[in-house]
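Single chain ahead, written as structure tokens, the form predicted alone.
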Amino acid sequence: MSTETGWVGERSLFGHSLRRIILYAVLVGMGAFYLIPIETGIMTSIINPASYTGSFPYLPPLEPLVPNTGEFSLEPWQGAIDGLGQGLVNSVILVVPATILSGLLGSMAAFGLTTIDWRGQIGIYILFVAGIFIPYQAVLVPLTQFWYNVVPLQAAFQPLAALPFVESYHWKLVALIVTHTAYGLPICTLLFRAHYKKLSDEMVEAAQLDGASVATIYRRIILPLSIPMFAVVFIYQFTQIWNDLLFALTIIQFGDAAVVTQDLVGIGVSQSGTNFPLRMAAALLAALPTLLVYVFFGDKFAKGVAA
């Protein structure tokens, strides 16, 4: 009897270990499958363009191990920095204020729609929800007419061009900042509203009994409790705005105000062919800011989602 019990126990232990091995193998396989495109891009970006056609894209260049092959080269990265330099600067000028404004205004709007009772609150909330479902393509023509024919923003920027660090084409970036702020406001408002619904009403009621104004309640109570959700909204908006191409093509079109996604379209492409190492280096360089944001603020993103 004891022998049979021991055999059953060993069999159960073996089955449990086998399941763990299979689970680990599946996880490793999924990780490898996910990382293969990134590894391919990195390996391609450090290959000499002249040697690319005769190399295998998944493998690193041979030159560190086999001297004088001429395969290893940082020329693609230098070309990517030169080709995307102005676009990266324009994207930073665009993304930072647009992200902060959309998050801050979304927090204020959610505060007004959640903790304060006023007539018409439900109707305004429905408009915010409806704003999420408006596709980008539906507003391209009105958006172009608005910024180029209705609002004289270009003329207003002409006197400002004499100021330091201000260029005449910056009006396009300002228009794009306002556009992304307005289009990101509905989703930011809904995220903050869901967060504020979980907060206790007793704190706000106690502050109102003490005579605190609406601005004081928001600044002293609501804003400090919104830090985790600000991390979520900022990461989401940063990624969306940084990767946007459609609004940039519509408002900026091309020229000195082009952002990094626009410069990425044509880099490494010519009549003689496509420079794949340069394009891979440019793609990795353009994706680096969003990667850094997730690396440095990913823990706050997780806390904000779980809050």
The other form holds:
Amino acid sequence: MSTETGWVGERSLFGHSLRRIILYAVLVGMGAFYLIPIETGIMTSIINPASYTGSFPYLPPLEPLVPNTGEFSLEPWQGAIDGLGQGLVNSVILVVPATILSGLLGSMAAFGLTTIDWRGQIGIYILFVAGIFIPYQAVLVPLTQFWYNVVPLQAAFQPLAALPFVESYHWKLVALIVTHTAYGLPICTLLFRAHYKKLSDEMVEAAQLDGASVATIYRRIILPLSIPMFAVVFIYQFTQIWNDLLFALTIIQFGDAAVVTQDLVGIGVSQSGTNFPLRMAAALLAALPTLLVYVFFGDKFAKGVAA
Amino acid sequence: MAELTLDGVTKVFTEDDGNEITAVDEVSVDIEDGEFLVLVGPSGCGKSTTLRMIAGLETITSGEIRLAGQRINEKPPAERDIAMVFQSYALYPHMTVRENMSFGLEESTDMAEAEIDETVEDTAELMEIEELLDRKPSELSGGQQQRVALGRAIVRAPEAFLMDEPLSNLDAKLRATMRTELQRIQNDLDVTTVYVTHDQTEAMTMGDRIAILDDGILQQVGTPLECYHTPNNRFVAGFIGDPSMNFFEMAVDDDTLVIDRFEYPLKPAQQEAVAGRSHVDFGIRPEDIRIKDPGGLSDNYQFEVTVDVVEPRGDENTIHLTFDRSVDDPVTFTATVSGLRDVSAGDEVIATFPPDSIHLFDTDTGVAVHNRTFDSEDATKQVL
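Next, report the structure of the form predicted together with its partner chain; the form predicted alone has already been given.
Everything in the complex follows now, all chains and molecules, and the chain you saw is the first one.
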């Protein structure tokens, strides 16, 4: 009896281990499939551009020890930092306020449309939902007209340019911040609304009976309970706005206010050919902030999605 | 601490398709200062809506609510000086017990921080939750959360307490303990309290008076014993008491009530009450029915019946009896007998319906036309 059980056990153990081997092989294969482009990018970005041509881009640069691998150099990264520095600063000036504003306003709007009861809120809410479906292409020309001809933002901004760290071209970034906040607001409101619908009505009523005003209920009850959702919205909006090129091209067009995605378009391209190591280093550098946001807010993001 | 008056309070909800639903219909009750009133009724009867109107969480369609003589219809909840305990406890999940309890004081009073701390700690001591002050609600058991919710209401020393089925999420044992404790606390604090429940046991045991609602309409307000022994109508008679009162729809034949299975002779006063009616509902409480072993009928109030089912409860047994077990549609009724009495299904017994214990109700309107003999003074004396 016991030997029989042992034999069955062994066979199943063998079956399991075979299945495991296949599983791990598939997982490793998929991992490699996803990671090779990034690995190639990193390897390319640390090759001396002069020795790049003819080398295998996915191998580490080990010349002159190993032939045809290129020579190690940090020159592409130096070039990327020099070339994108201004754009990175502009992007940070744009993304941080736009993300915080759209998150905060979205949360407030969702609170007003969900937790507080008033006549006509469904109509307003439908306008918000409709906002999600406005195609980008439809607003590009009106946006240019609006910021360059309708609103005298450039003139109104001039007195502020006298302040330290403020440049006169920053008005374009202000226009872009407002545009991104407005465009991100509907989806942020929708996300927060889904979260607030799950909060207990009785808890809000208890706060009302405790003497709290609408503003206090938001500040002391709703806001602290929204932190996981803020992580979701911040990551989403940060990535969206950081990676946006279309609105930047439309509103900033060119000049000192150009953001990192605009600078990335032209870097490493010249009459004499494409500087691939420089372009790779620049692409990695431009993607780094979004990666850092995921790393720092990832655990809260997971909580927010599960909430 | 103040008296609370509901004067013709009505709530009409308008549905999306324009249909109007009257949830609460002209409810008028005077609740004295320090009184414990239990609002009881089946689910959907409008008792929670009434409570929410007192709290200010629901608008009042018509009528008036007065607290300490002041009309409060238009006051927002924050300005009514009323504390409420919710069924779900509704604690603030991100705050500690201490923060939960001090929130109301911070928002509704000008008390200094030290004073708030002291008040919170005194109340926590009263509720025996001092050790829990620095914990979050998620770290507490259901019973502990219940205490915190009560503590949060008590700490504000409001004019009135409103409680919306506060014990219904507790297990049976804890519920019984909390019932007693709530009564003790309410007695000590002497704060006007309105307590909503669907559980008639809670209503009977806790209230100074109970108000019974059905379908938005107030059926009766009275002390528990008044409502139990002299119900205004058939609904109250059937709702209060467990097991429920037995009802038989009977034809009136001069001085006798008749139904297929039995006839019941009426006393002169009872005859007068049913005069001019062709039918009445005959009611008798299970504990008023006397059971004895077979051996001949000594008067017209006794009937030969058969035991159908026995539900033992220990202290007493509920037995289901039938006049004729063999027919498809037997007339059955329940009686409670001492737990020590040995009865089993199939036994033949004699049931007595004592004439001074019967209730008679109008068949159409349900209004009580005759109630059992009951003197509230006597009843109170017996209790004391």
